[in-house]
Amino acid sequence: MTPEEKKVFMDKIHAFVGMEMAPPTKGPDDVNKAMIRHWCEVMGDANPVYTDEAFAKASSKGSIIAPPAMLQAWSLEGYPMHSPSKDEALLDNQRKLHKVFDDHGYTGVLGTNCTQEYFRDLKPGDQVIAHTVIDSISEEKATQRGIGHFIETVTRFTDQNGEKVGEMRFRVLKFIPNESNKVESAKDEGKPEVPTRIASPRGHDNAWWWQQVDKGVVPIQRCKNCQTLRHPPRSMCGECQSIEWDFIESKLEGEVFSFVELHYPKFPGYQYPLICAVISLGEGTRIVSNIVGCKPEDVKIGMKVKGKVEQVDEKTMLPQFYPA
């Protein structure tokens, strides 16, 4: 962009701040047993006073309540979020400052962060209605994604009478993806660039995983004071708070939890159709991964699975499990 056009873009995108992102939304469901029970179950959540009438009417919260983590589930429009109207007239303001940035090239997105702050328990019957500011757009930074700005928004929960709840804050990168540059760059030379999957992270508790996964192993991360196994890795134990640890090797030998197949959107470097699913190892802590080497349709929840480390592209090793 011309420093002109670039002054232009930036007034558009500084002109959402303080906008509502849309109007306040309540959730598609009050906050019911059904959705806590699942939460936990998939979650590994057996906090009894989410789940056990008894043990939670005896406790000090006198009822069941939803876990806080699940503060933001009960307000998404669920499904339906992907695919809204094409008249950018009814697009709320979230959509259309991503548009700006998407018609500036800026088409990459990513989530890099959110804290959440709770106030009160909600409980079965409880209403919650989100109120969502976009409270900052930053100056140009330069990523290891691309050149892009954080977008930062501001939700306010309340209940069925107007009390607040919890907040949310949530920042997003928009960005130029390195990887059209790459392929510009390539274009250029004649040499079409063949698109990698996205690198994962690479932070302080969780680095040493991957360079085992580097070599073919899939290491699971155990509490040396008192051998509890826990995955994805982390600095503490939860059963004992120990920062002590090490890590044992995984067989890859289990069976499928859950699974989804992912159809839209797609991205450049993924092999389709593309089958992610969460995996209970053998050792009794689960995985996140894809299943590969049958048909979608085969997939059953409970099928036998055994894993192993295979490159994926030119940059990645990834482990991928198989029907047994």
The other form holds:
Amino acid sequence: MTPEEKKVFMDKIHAFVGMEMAPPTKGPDDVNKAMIRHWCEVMGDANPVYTDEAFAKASSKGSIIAPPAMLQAWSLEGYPMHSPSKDEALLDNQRKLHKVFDDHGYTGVLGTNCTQEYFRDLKPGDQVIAHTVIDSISEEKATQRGIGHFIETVTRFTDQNGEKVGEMRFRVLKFIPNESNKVESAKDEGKPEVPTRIASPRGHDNAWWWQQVDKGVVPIQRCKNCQTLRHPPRSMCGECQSIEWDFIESKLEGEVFSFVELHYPKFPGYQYPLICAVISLGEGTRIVSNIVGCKPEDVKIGMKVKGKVEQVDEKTMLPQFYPA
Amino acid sequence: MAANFKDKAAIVGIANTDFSKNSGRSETQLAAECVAAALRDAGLKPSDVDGMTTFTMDTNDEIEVARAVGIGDLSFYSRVPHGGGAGTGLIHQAVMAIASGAAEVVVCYRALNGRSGHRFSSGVSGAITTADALHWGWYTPYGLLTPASWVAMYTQRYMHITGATKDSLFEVAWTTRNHAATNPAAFFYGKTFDRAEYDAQKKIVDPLSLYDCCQESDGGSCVILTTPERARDLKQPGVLVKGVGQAAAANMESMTSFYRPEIAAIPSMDLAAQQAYAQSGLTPDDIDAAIIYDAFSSIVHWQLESWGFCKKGEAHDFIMDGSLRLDGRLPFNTHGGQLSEAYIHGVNGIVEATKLVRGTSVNQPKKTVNHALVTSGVGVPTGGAILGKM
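Having seen the form predicted on its own, can you show the form predicted together with the partner chain?
After this comes the whole thing, all chains and molecules, with the earlier chain placed first.
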């Protein structure tokens, strides 16, 4: 968003502050024993004052009460909330507000806090009506999930006599999901991935090198000013301080300068036996790569090698070197 | 006590890059550009620089910027933490370094894509492509993922060039284990091994096998320093720092300096040794015992050469002469080292070196220890200190 677009967006969302989320809503059912019993079973709450008539009668409550934490349950609209109207005009204000966020990329939603206060016990036969107001929208916040805004609603619960029985503050985060979170959720949904080699991150100074490798070319960076070759790539020439550079394509002819055989630990995505080597290229630079196409015990320092770019797994193109 | 900083250093070159919302280039390039421009402003060459300091929060490693700009040997580099609170901290670092002679020309820098790249307003979430992450990216796709693998690369080359064999790697590991065996604080207290047991261990990264690799340990180590005057009034006999060197030699990468003309040595430790000897006026002959950083057995060889206990390439013979044993020329790692006492990143070694000079090591050599050497980890920019009697 440009600063101007951002301002329009902020004005739009702040227009919702102070609005009733929807007309006062009453759930389909009054307070009743069946829903209390279901809730207690699910929550593992064995307090007999919620379910045992005889116990409740003998207690200070005098009869069965609803668990206070069920406060909101009595006003929820139930399953229909999962299929809101397609007609935008019929949406409640909270959904309209969320849609403004969605339309600006804040597609993520996360409930973050909920606090409730209870003013009297609810008993079977009571009615609960929720009056919800969009109380505040925070400034932009940076969170681990992504950049977003906290929306806080305040719900006042009243009974059949209009008496206030409880209050709730509820905060949700509407956010632009981080890329990393997207990757995680994609992993969750798809089939288990076959592990691949740990790829190099691609930044400003090295992505071009890996992009060439993806195309089958192993480049060597060259200073445009003094023609000095350098590897790994760097943004400036250490000889003449020029930041102008191009590259040549390596012939991938060289010899083993040093090498190791990796035994332990073995990492998923790598094929063992595995030889890593520092290779002195004919062009004069060195490169770290793998030696393949021979037995590990046949690799020697000084051995002549010839390389080519190969696809080593589903995702990875790499230079690999063979005995010449 | 006021620091003796007055008139010790002056600002002689300044530069900014352009300021924008989208630089279109890497943070490393921004750092290199402003450093090069300030050098031009001052009329200095990159090779004049021997010190660098920046923010801990900066993503541009000193050694990465040094290589980009063509700066050579570094004898001072530091980081100042705490975000924006570090600003004048860089000047503080530079003045200290210059006043003490640790460095003569210190570059202070900070470069970031604070708008187009990682924004502090976005919190700590999201992928951050640091110079460090890019550096490891030249190795991880091939499977070179562990410290053992990086050290083994130098070791293979060293053995090839010098003819050193596993015999001296065994001698190093075996000697530390013998010292640990008589050190109740050591993990391997009471547990020696013989050559057959050493040879039977699994290979980690050939040519290194299990007993060539240090432990992983929980623990803490601490040393407290004060002035010699104050030390005289304290309970324990003081142990003086006679010399201390810090060094990142030219063309340095963290653990993977595979691009120098020769890799069968560690030039950074050469540089640290030169500094410590020059400061102290001592020579290798003056060193009576040593705590040599031993994350891996083979790294002891190169350090013995760096500190001049033997000639380059001759550590194998020096070790095979029994020099590192308690009754040898240079009793070493009398606590058991990191191979056999504990891996506390070498600070347990500073404790032990101090004990050697005090004369209180659990494995105190029979001879008088006037001076003991203690070194830092190698493969990374490193250092070493010579401790002596007061």
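Positions refer to the first chain, counted from 1. Take the two forms, find the largest set of C-alpha atoms that superpose within 1.5 Å, and that set is the rigid core. All figures in this text were calculated on a predicted structure; none of them were measured in a lab.
Superposition on the rigid core between these two forms places the CA atom of L252 2 Å or more away from its counterpart. Once the cores line up, the CA of H263 ends up 2 angstroms or more apart between these two forms.
A movement of the C-alpha atom of T132 falling short of 2 angstroms is seen between these two forms when the two forms are aligned on their rigid core.
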